[in-house]
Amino acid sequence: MNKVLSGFVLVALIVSSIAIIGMATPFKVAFVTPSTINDSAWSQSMYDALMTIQNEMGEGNFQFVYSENMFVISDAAAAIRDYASQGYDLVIAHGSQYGGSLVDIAPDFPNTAFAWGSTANTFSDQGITNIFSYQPYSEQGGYVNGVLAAKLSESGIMGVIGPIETGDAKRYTEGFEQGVMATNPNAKVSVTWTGSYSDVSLAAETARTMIKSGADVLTGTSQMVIGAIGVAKKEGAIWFGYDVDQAPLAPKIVVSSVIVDWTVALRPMIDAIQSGTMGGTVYDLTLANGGLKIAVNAEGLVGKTIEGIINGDIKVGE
């Protein structure tokens, strides 16, 4: 009877072996952002791509913590040396505005990787070998929201809102221009550089302006462009969005937007990491992989249309 005991015993601690040795650590991913996770532009992109990462990994296979609000440099590098310091497979710097702080972080913490953009500097050239970065191609996204613009605009004036001219805020806005100046060469397309990720009656002062100098049309990048769209949205100018589909926010006047799906990159550098490669990799996003995605809203693109007629403004059958 002791015997058969313990034989049961024996086959227990066996299966209970095999199944410890079969559970799976956790994938683990710090976030630290400027602004908020529901910013609907920078911050929100990316909360958004690690959501569905987790969706797909499951909850026990992938986990992730953020810290918001970092637009103060000494917070965020804080933050993102206090995350490393507890394990985390992955820091994510999540802003261009962070590369000097990784440059001191980073070597203090080679068994974790760090990433940061939007950018193509890894700092390799400094003998940096645990720091990946990525960088949408905005450009493209940009150019196709131009062609659109330059169709629907009446007055042939259009204004970008932009934070600081660089990274994927420049490259996107050096698209639009391109793509409404391929559309209709007599346009005029206004740009102001803000100076300012997070201003946001900044942003609404500046598209007041523009829309009293006759745009009819309006765009942007980062968080602070919330204040224009609802500018726009009262003086009834058009919209087109980047970072996330930003017609939830405004359905009658937001056309389109440039939808970020950083999962592009995240799914490859996850892989890397796994597989012991900590850093070094440039991850682009664009039009052809995935990476940049265009959300046409309906409500926004025929939306004057609708509402002439509604008006009487548009005579139909007449």
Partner chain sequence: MTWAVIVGILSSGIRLATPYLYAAVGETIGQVSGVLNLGVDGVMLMGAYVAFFVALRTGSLSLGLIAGAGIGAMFGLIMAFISVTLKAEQGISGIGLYLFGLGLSTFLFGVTIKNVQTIDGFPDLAIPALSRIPVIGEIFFQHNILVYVAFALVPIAWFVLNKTPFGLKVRAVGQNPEAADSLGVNVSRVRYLTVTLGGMLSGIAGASLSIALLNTFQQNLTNGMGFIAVALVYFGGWRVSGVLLGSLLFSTVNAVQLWLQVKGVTIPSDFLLMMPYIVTILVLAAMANRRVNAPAALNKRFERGES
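All values reported here derive from a predicted model rather than from experimental measurement. Residue numbers count along the first chain shown, from 1. Throughout, rigid core stands for the largest set of C-alpha atoms superposing within 1.5 Å between the two forms. First, how it differs from the form predicted together with the partner chain.
- Relative to the superposed core, residue 236 undergoes a Cα shift of 2 Å or more between the two forms.
- With the core held fixed, residue 185 shows a CA shift below 2 Å between the two forms.
- Once the rigid core is used as the reference frame, the Cα position of residue 167 differs between the two forms by 2 Å or more.
Return one more block: the form predicted together with the partner chain, after the form predicted on its own shown previously.
Here you get just the chain by itself.
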């Protein structure tokens, strides 16, 4: 009798484990972000990365949902907690302002991994083991843009338009200044903070003021720069982009954009979670590991030159 029963249990176990392997439940990600997923900046870059991974792994193996416009921190915290309680494998809290909430939430859900950025803080010092973090070295991209900017500027005056002087925006701006100075020590970089991530109007007028005071190359961060790009386009100033490829917004004036490719952080993170590590790692996004990329505008001067050489319109070395 006992033998029959144990044989039955064994068969049941085998069948059910085969069923589990056969079903291969997809990896489920929830993504909480402060602005909209079509902001042409911070949120969109992560959304694009998740789409890329979904295309790579297939919808059967990777699914994600998002909560956009979570600029209210306590709403975001509620969303994060709700996703975790629904058994998502990874909850991405895409904003450094969410860190405070994660510390409270993560310990309650040991089977869910969390990720946030930009920061190098995984709270492992507080004994929390299921939080990853990611941090783009924005200053590297800023430096590249700065070098190019200094070469292209005829007036030697360049402008940077940022939201508030902190986080990624601060790092990108400092890198840009360094790049400019290394190339042309006599150049002048004027930096203006609009005090807001969303004040398109002030960003536009800042760009105008900069151009009026002699700047011919501009750059900037956050979703409000759309206003500045518009002005640069109208006034014929050169623009350097950040976060996503901003060339489609003004093909004639964008030279290059620093793109953050979050897949470089997401891929190893997903691998780690699938092999049982739920946190503790900081993923850097640098030029070296491809987390930062420089997107050259195909319709701009550099892009046209490259294309010209490739298709033979430009003869070099003859």
